[in-house]
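One chain comes next, on its own, written out as structure tokens in the form predicted alone.
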Amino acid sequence: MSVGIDDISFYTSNYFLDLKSLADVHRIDKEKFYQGIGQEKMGIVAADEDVVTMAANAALPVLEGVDPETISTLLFATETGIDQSKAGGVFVHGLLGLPSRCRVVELKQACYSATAAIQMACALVAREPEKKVLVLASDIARYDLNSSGEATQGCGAVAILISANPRLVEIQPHSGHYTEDVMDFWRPNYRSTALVDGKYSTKIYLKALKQAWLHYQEITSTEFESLDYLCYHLPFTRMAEKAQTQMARINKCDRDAEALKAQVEPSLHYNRLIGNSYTASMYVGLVSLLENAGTDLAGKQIGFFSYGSGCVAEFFTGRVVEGYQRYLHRERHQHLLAERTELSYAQYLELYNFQHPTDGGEYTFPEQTTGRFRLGGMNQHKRLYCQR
């Protein structure tokens, strides 16, 4: 019996800022963003959106035709938590109308926790093959204005249904791990924006990639040349190029630069347009690969490198299942991206500076999102969700 990804879908806000606008304000060449970090646009959340509404909207296509009674668990991965006690997934559970006999828990470890959720989900399904597990990864990447990280902001959510005999990707049972206590990126409870040491974080990312890969090789004896494609964690898309170069060097690979690029390029399309989505980013990359490869991927081996600052990393592999194309949501995803509204820089600042009130009063928020689920307001420190 195989276990893995039976369905996958992503969601992002209906607003975006073209990084050309940011470059114009800072009086620099837009190619510093377009080519330098590989980003063109970044998703910007509406006033009535958060990680809960994005996750619920991402899950809608995945749950079509699924008996909700078969979902035993909802695992919610995020580093943009909305409550220090209650899991964001419990709100999603209610919005989606999932059965009461469904456990829910939130996981946190920077951008890595969605991978932990998937590995936990695979183990749960292996124990109860008749059940399914819904994994949700949802995040809003925010940095200080005029900081080096501002151009790498973004937002998005991914919904992943884990089942026995999956229709999309079989997850292989072994993985390589690496953990080290470092301070390359962090966000204390009292801050709404993250702190990052960019150059150091890139260095640690590449170190963790090497160590997780070497651990994976020890366990499986897998050769780099046996991997057809790779999906890397994507704080910005040029990071995949750095990671691929590192892997080629470690493995003394003699493939030329174009061949190495071809292994990762299809996974980058959507992230260029969405920006960083933290826990969701590598899996947005997987959706992009499945939908934009331009060739039949059935039987192909994909290497996955998941990285969460601080840091925890994991390398694992999956095999694409025959007939996977029938179960993709390509048209829905492309329509979602095509129908977004571009913001001016002034409009971006307005949304960036919008803060949810903290005084416990009664508030309603403007209807801005086009998604089905929205954050309608707050009252007595309670978040009030509704449907459009």
Ligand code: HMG
Contents of the next structure:
Amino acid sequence: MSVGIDDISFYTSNYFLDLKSLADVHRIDKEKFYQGIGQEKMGIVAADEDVVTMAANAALPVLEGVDPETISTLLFATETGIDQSKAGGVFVHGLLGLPSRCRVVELKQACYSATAAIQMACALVAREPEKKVLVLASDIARYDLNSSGEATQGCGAVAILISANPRLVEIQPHSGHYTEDVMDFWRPNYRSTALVDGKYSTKIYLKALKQAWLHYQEITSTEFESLDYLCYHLPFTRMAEKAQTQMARINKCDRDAEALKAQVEPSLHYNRLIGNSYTASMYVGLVSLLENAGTDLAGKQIGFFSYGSGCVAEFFTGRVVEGYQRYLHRERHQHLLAERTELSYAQYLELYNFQHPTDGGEYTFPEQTTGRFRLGGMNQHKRLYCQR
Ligand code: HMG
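Having seen the form predicted alone, could you give me the form predicted together with the named molecule?
Then the entire complex follows, led off by the chain already shown.
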């Protein structure tokens, strides 16, 4: 029996800022963003959107035609938690009308925790193959205004259904790990924006890639040459190029630059337009690969490198299943991206500066999101979600 990804869908805000607008305000060449970091646009959340509404909106297509009683567990991965105590996934469980016998928990380790959730989900399904596990990864990447990280903001969520005999990607059982206590990127509880040592974070990312890969190779004896495509964690798409160069160097690979590029390029399309969505980011990359490869991927081996600052990293592989194309949500994703509204820099600032109130009063938030689920307001420190 194989275990893996039976369905996958992503969601992002209906607002974006073109990085050209940011470049104009900062009086720098827009090519620094378009080429230098490989980002074109970044998703910006509406006032009535948060990680819960994004995750619930991402899950809708994945749950179509699925008997909710078969979902044993909902794992919610995020580093944009809305409560120190209650798991964001419990709100999503309610919004989606999942059965009370479905257990829910939230996981955190920066951008890595969605991968921990997927590995746990695979183990749960291996124990109870008639059940499915819903993994949700949802995040809002926020850095200080005028900081070097500002251009690498973004937002989004993915919903991934893990099952036995999956229709999309079989996840292979072994993985390589790397953990090191470092301060490359972090966000203390009292801050709404991340702190980052940018250049150092890219170095640690590449070090973790090397170590996780070496561990994976030690266990499986896999050769880099046997991987057809790679999905790297994507804080910005140019990072995948750096990661691929690192892998080619470590493995003394003599493929030319074009061939190395072709192994990652199809996974970058959506992230270029959405920005960093932390936990969701690598899996948005997987959706992009499956939907934009321009060739039948059945039987292809994908290498995944998941990285979460702080840091924990994992390298694992998956094999694309025959007939996977029938179960993709390509049109829905492309429509979602095409229908977004571009923000002016002033409108971006307005949304950036919007803070959910903390005084326990009664508030109604403006109706801005076009998603089915929205955060309608707050009262007595409780978030009030509703459907459009
Ligand atoms: P920076 O100082 O803004 O940029 O920081 P730079 O000066 O290094 O320039 C970036 C690239 O653009 C350079 O290329 C320039 O040459 C090029 P490179 O040297 O890298 O090859 N460039 C141009 N290219 C074309 N035309 C031009 C031009 N000008 C310059 N005119 C940095 C960049 C990524 C550090 C910054 O954006 C940052 O701090 N971002 C946030 C941190 C981050 O994303 N780190 C990634 C690794 S850590 C990670 O992935 C985890 C994370 O997702 C969080 C989590 O786990 O939860 C972040």
